[in-house]
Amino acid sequence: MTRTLTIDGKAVTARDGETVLECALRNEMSIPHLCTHPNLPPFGACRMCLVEIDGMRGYPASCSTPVAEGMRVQTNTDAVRRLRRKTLELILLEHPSACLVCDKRELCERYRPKAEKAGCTTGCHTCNNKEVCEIRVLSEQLNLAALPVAPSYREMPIERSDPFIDRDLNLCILCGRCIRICEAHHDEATIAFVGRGSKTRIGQAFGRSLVDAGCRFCGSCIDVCPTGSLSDRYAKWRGKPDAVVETTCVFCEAACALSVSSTRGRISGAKALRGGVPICVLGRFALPEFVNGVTRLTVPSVRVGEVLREMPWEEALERTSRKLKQFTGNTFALVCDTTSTLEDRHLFERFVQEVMGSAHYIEIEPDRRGVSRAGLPDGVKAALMTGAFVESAELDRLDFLIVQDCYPTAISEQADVVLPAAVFAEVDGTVVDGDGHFRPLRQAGKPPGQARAEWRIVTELAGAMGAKGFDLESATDITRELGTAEAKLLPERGAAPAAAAKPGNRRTHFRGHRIDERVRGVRYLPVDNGAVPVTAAGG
């Protein structure tokens, strides 16, 4: 059932059950809101979306009001904006506010448009969030130039000793946002009020820490924050995000879909493309840590008597296929597990059995914790492999071996030719997911260096060794020549993925690579037998 109502003169057609609020934000009409959010129910504490209504005493909160036949809808009258921009000015007496009542902010915002980095945040200069703070935007909107009290600092510490995320209570406006999304996401917050009067924070009960108190580290909490009290640790000075991508999480089956932000390349931030239910750990703060890792295999490396030497790519391919027409027919063979995309498995196939002429094309299915391993069939004297998914021990039984990978391992130690692949989020393709649906992968950010997508280096090898039928320009093509469904995000669930709703279920390897030496938060989170991962040392 629909209704038609008036907003600022202007008429427009209800949905059922709509709020004022959510009615005028989908017909493009702005109304300053601060404690609403789009995957929060209504809660009408923050009193900034106040609005006029013909019939009606005072001035109801939008986001709580729902329509009617004939509202009459007034949302920018004098008397609107004069409570909106007192009940501003009272919000920010503990909020660092300087910058934004400064009358020098336009010359600044010209000359220092980016955040200077400091421990603590004492004005919009200093602040992680400057690019995207809601506060600033409403400062704007409202015309405050001024503050009737002086503001007071708290000067409470900065909480770093959690992973993954950094929290200012000296920024909170105590909106509510972050302990709302907690309980919507997981039935219980971990968070709450904490405290009363002007001594009201946001905390765990009885001062526990998030790991303590049974945070799932989903980041839904920094994604609703209105200001930067909340902050992802390894994104929070990147800024605003050049680019934005849709694509697929690969750390395990649930395949969910993601946001990926990138600055100038590198990608820089992931999180849930709708935030209705909560992604894990890993969709959420570990894709940037992992694909920028200072350890990235970056130049192709051939092992010129006892060392390996880094060569430009077309001398590494030709010396690798003169090598490996050595071992063609069954003496050769190549591993790979499924987290390569579709298209770079049937590559890799063709390969094996068009070029080699072998029938040993080796796919590996992880198992619940990601972990691939295989071993060799009897009489193979050279492999391809793309991560460490065969034991050091086996390979001494080779004559040549290729490690395409991303990071080195033990094996590309001792490999003879190790060429650097881009993976995740730096590719485009094909996945399936744990039900057998295909999702689509879509390059997010350059890879490091001179890495190369797993199924380009297979072409350029092929041609290397005078092959035909390799000649690909793009993952398109290889889509095509599959013929598969159209591969389509899957934005929406029912219901968490396993490793949201529990943390110690995700994945611990990704490609035999193990996570937690990649991701430094992941460290300190305990898998479902109760253990904490063990790491390298010094990882």
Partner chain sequence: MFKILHKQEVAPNVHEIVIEAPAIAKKAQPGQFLILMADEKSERVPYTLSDWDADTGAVTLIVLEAGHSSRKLILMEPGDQIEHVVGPLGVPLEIGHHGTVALAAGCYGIGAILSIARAMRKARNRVIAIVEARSHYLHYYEDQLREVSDELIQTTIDGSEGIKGHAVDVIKKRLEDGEQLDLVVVVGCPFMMMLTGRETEPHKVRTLVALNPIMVDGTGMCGACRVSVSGEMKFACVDGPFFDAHAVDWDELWDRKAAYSQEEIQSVERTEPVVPLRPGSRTDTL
Second form
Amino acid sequence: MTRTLTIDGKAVTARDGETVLECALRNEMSIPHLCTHPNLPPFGACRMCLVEIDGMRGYPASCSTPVAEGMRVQTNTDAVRRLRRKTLELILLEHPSACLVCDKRELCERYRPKAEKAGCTTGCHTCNNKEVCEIRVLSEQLNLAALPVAPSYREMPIERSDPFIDRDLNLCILCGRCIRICEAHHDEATIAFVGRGSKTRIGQAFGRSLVDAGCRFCGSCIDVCPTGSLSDRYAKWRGKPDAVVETTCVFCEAACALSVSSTRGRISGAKALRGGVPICVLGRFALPEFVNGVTRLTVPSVRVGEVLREMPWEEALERTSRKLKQFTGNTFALVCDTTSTLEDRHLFERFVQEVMGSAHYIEIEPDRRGVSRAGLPDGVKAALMTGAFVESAELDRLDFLIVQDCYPTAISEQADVVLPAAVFAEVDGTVVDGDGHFRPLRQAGKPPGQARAEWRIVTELAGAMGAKGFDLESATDITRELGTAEAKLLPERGAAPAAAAKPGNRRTHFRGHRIDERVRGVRYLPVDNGAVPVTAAGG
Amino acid sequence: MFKILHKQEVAPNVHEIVIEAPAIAKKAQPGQFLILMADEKSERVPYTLSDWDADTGAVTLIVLEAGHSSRKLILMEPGDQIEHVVGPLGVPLEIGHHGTVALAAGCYGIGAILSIARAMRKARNRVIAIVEARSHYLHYYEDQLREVSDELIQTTIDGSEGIKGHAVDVIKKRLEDGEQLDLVVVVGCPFMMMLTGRETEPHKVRTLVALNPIMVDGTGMCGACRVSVSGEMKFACVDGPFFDAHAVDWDELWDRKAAYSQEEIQSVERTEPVVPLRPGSRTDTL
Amino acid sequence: MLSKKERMKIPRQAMPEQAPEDRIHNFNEVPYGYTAELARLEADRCLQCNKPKCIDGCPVNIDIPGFIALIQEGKFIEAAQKLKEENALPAICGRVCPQEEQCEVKCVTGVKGDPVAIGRLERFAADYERANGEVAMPELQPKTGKLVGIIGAGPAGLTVAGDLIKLGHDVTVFEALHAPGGVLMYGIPEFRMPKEVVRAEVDYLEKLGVTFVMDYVVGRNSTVRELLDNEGFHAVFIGSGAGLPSFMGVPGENLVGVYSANEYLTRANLMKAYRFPEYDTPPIRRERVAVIGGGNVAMDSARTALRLGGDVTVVYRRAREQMPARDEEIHHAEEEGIEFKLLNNPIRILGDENHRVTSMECIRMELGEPDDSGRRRPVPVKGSEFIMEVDTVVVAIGNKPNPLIPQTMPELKLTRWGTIVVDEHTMQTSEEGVYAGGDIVSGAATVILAMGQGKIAAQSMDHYLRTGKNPEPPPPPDSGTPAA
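Mind giving me the form predicted together with its partner chain, seeing as the form predicted on its own was just shown?
Below is the whole assembly, all chains and molecules, this chain first.
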């Protein structure tokens, strides 16, 4: 059933169960609001979205007032504007607000770096959230020029005691979004309002740390925070990203849809594409640090004498192909795991069969912790491996080993050829989730140094070996060759992935690499014993 | 090794660090700076001296946490040892009899003008200290400055204490009202120093600013800190830190200060420590 | 025993080194050094002349045939000790001395063939001693109770310190930077002078009893006069180096991306920027680097830039023959793939709106008449200006003496270039009890020259400390003219 009402004199049609605010926003009419958020049920605490409605007393909050047939709403009267400004002024009395009323702000910001490195934010000037801050937007909308009385500073210590999340509660306006999203996403909220009156703050019961309080580190609280008080301790330094790409998480087969941001081509952050259901700590926090590690393999190298010598791709592939020609037939094996894209794996298989004439294409399905292990068939003398999937002792019987990976490992150190691979959000392609659905992987950032997509490495290696039929230009070409169904993102799922409900359920390995060796914060989280489900029961 | 004797957050993000460094305390003069390395792997970063005591051998710095190097310092505790402290460096500010001297300062500069004010007053100048902050809770050293200046003016950008506005607004008003200022010294962020220079220039008031470009050795050896003053190349570490505000190429200074912004962020994102809650801290006792 | 003929038949032994293709990707030292076998083979080439000329070529008068004879006998540790009688820092000299212009050029074996590789043998002996057990301690003379202050822990200062501590004086070395070694630490790259070698030589001096005070800036923490008058020092040696970089004076030199070689090298060497982010100082890692200059410092900068990953071009206004860099350094640079644009001179550096370098304008040069230095003066070719795309420019055209000490000691006599005036026989400055040596005296020169001056200074300081007087000047050269 639809209802018709007028907002600021314009007739609009409301959907069933819609609030006045939702209806206005959907009709592209703006009403300032703060405590409400698309991922959250109405709350009606901040009084920012006040409106006037004919026949209703006072100034109802549009976020919690359902629409009614024939309603006449005024969103922008002098009275509501004055009330909103008063509300904002009150909020700003406990938020470092001087920059908002500074007459030199524009000039100052022109000379300031885009990203700030200050530890403690005492104004917009050093706030990394300034470009996406909702308070700033409101203060502009409401022409805030001065504060009625002196503001106060709560003098809360900056909280840096937890992995992944930093808190500066001096910026907090107590809108409660973080607590509400935590309640909505998890059976039991980790955070709550603690203390009373002017001492009220966001925190954990009994002063525990987030880790001790059982935080799942889904990061949803950061995503809904309108200020800079909650921040992603890795991503915050880069300020507002200059590009955002929608892609799929490949840390596990839950294959959650991610929105991955980048600055100057470098991946800087990741979060759930839609915040309806939380994602796990790896998807939310581990990706940028994993792909940006300083020890990433960035240049091809080939063993010359005793040393692995770095050299240009062309030369490395040329030398590799020359040597590889000695190992055709079943003396060659290729070992990969399913964290490589479908396209990559298709080409790996073709390479093994068509170029090497071998039957040993070995594709490993990682276990529930992400560990991939395989043995080499008898008679194999040369191998290409995309990760450390084989016991080091097994390598002794190889005469020639090519490792194509993102980080050095015990086996890459023994390899004859090491080729730097682009992984995860650095490549395009398709992955298959635990239910067998195709999910798209889209490139969100540049691979480091000379690292390349794996399909491309294999195509060029095939080319160097003189093989025909490998002249593919893009991952899309291969997808077409594969003829798979269209890959679709999974933005909303019924149940949260198991690791989002309990970080102990997370994967510990990705592509043969221990994630905690690459992502510092993960070390602080426990790993549970026992079987690991893909999605939590119930959600 | 140099022991931290005392450390205190005198205003949010503004840390007073007192270090045992007798050789420095014995020689320090107003306007000079030190180069610190928290540990053997640190960068060499300059910090302006705030105060010192030749008798006890203690030197006081005001450190803003504004990146990886300063973060290392402010996370140290009294009793900890700073690996390297070098100084006093730079040409001291000329403390002569000038007449009326206005000292304008913001953020770390508020600490830096303490010793300048004291020396200027001792040299029989009338000292007006004008300190700016965004809000009242960001002011510090009020009592200390009042003691060493003839007039202390505090401004806040939000008007929550003292005069509403910036230090430069006070100087501008006084000059427009015909007050005679013989020398203006500005210590603070480059933005503030540039604005102040712009306002004093038409009144032909000599204005010195303490420039703080990136430095490496701090003794003239590397030239990282070069600045253009009246079109001439100067090294802030050995020719400065004080220069004529009206002759500095500010745009160049800005861009040179930002030379490593990307690397600096790379550094903080990789190294931000997980700092345990301290027993007794507010978050610990709730 | 080998006959002379047999000795002359042995070819000069090459030092094994990392292949250029490998070494451009790391900061490890380029030559591996001789093995014991190679060292003995090379040592066997020495004819043990009765009147060895090589010693004349050595600024510090090492008993070259003496230490080589010990290597011939396989007494490597003894060889190192022999070296240390005259040279406190053999591992350093073996690496950076221009032997081809000093000892080796005088070697008689070199008249018909290749000279004995004295430098490589020196390096071998010193490295062998360091790698194999305890470094032997020389006998120290009885304490004199005299205090010597040395300003600067570079090659000159370290030499003076080593000599005077052995002579029984108490020695304190003041260093402004946070690590001792001076140019060996901040200037010469790891791949040419491993910092571990410098550290070991300094440790040796510390074991002998030398006190090192880091982070101490003479001129700021104390003046030279205060050291003498208030702090109880009986004599002072100034070895503060040539610490002030020269720039070209062309437009655009303050752009972001233009560095003095000092800054560029200090970041990489002293601050270990190539190990960022383990070390906090960020490296200057760019795509296209131009290094201006033709000396050893230019070669060091260019090879450092290459290792940080970039295309590197050396731009030098004169011709190859006139490059002041050692042949070996130029050769290594060429081998590693550094491009040389000789007879070219930058006239302006251009940048973008953020003051970042985008390109450099150069002009071609041709050689004209010889100038004061006897080298043919380069003159610009009219209308030959061209633009080079670069994002980094390293200016390696030399250094001026650091003015900090002269400024705070106005009575000290200086040359018009700002270097300190000394009596070349004693290295005493215009002030009694104050000696100087190294680049603060000779302008930007070599490590060994600084060490040679350090040795002279140490001798005269010892004399002065014992007698209150400088030694008599040596007799005039044997030229037949009667003394005036």
